[in-house]
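Only one chain comes next, encoded as structure tokens, the form predicted alone.
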Amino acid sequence: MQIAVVTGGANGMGRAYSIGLARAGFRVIAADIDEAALATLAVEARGENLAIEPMVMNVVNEADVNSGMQNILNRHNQIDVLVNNAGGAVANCRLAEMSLEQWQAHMTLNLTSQFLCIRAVLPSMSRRQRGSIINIASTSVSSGTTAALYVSDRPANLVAYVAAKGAVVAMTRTLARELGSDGIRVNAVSPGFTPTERVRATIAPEAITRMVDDQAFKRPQQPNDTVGAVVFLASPASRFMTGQNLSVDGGGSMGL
């Protein structure tokens, strides 16, 4: 059975994520920081029989994730596929007002983590001669626009959140060329404007109206929109694909 591990694994995108790769013959390790929801995921996965078991991790600790990715090596002896969806938004303030601590806290989250999570495995991936990377970023990078535009009177874009997510783009592009001898495949997925339970506690709906109209698929954007995208990303049916973006969002950044 081969092993993913999806950063991020318990709430929001990346449960579905976990439960997506399950569904499809994935052993996963969901790796997280919020205790209680991967105890929650743990329990649904027992109840569907699904091979998924919870790791807490700090992405964004150099120790942890060194010492988590081992981990999983000494009881898997390999990890097949790396989902990098940990991130988020850190900060909703115009970039004038944002400090520089703002401002590095988003980039430590969104991409310094998917760099130590990378790093982390691909001496095993480089031995074994295979492996998939898939780095989780957006489609705002695209189209220059996030839900938090349409907030207030005074609108802040969240800039430093897809600036973060660009470069995420860009180390997937250049880390394919990097690591193509090695046989390792490195991809992106970039989802749309998702309300997640997380999003709509801090966005008003009115915004996310407004993102829907944007798109060319009327509703909602749900977690799941993107899981079939990551599946095949992880599997043999992208073997030959490497250093692609894929955009999930409704046609919201069609031609863009």
Ligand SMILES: NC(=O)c1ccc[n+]([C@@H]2O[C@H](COP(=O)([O-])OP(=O)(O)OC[C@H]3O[C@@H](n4cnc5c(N)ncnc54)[C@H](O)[C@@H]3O)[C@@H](O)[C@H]2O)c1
Second form
Amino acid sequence: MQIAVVTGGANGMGRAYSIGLARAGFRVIAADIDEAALATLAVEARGENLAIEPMVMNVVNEADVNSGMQNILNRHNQIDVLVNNAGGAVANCRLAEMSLEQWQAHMTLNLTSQFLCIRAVLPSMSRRQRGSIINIASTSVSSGTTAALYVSDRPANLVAYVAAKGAVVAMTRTLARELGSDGIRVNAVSPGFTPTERVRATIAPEAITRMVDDQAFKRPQQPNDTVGAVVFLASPASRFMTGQNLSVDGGGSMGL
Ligand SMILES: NC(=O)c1ccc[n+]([C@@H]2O[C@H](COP(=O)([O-])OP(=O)(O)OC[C@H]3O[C@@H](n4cnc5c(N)ncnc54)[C@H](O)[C@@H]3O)[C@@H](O)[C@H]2O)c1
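Right, and the form predicted in complex with the ligand of this protein, after the form predicted alone?
Every component of the complex follows; first up is the chain already shown.
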């Protein structure tokens, strides 16, 4: 059975990736800091007979990432797929008011975490000359977010977040070149605006309605909508694809 690691795999879209990959036949390690959500996911997985193992791992902590990935390798001998999904906006403030700590926190959670996880799985993937790395970015990289975010009296100011996600796309392309001769594929998936529980708590309801209006498909994106792209990039169906950035957004951005 192939082994897939999904970071931030206990909630939101990561949870959907964990379940989707397990349904596609992978043994999934859902790595997250939310222990309660991991426990709930484990119970649900057992109910559906899905091979999902919960793992507490903080992706911004180097020692935690190294020991967590080593633990997986000790138990399963291999990691075939890494989905770098953990991420998100850390603070909502305009650039002029942003502290250096807030800026760095965005970079650490959204970019450095992916570097740490990739570096920890590379020796094993290189040795086996195979592996698929899927970095979660965002369509906001090409669209610069959307005007809808600024319509209300609660605008979402996402400059640091989008800058970090842009770096994820750039890293994906460069790393694909670096790892091609090792047989390792590196691709990105960019979800469009997806009002998960966390997102709904931070964005004005009228902004959500306006964003849906901008899409070709007039309904809110759901976590499950992005699962197909992740499963595809994890599977041999995408074996000659690397360095790509797949947007899944109901036609909201139609960007690069
Ligand atoms: N929701 C959107 O509109 C949207 C759009 C584009 C891209 N994305 C990206 O998709 C990914 C998932 O987004 P979501 O909305 O499902 O997020 P979410 O907040 O619903 O879930 C994120 C998960 O990551 C976990 N997590 C957070 N920090 C962690 C850490 N340090 N170590 C390990 N786990 C950690 C959380 O516990 C949670 O389970 C993120 O990278 C996000 O930036 C989201």
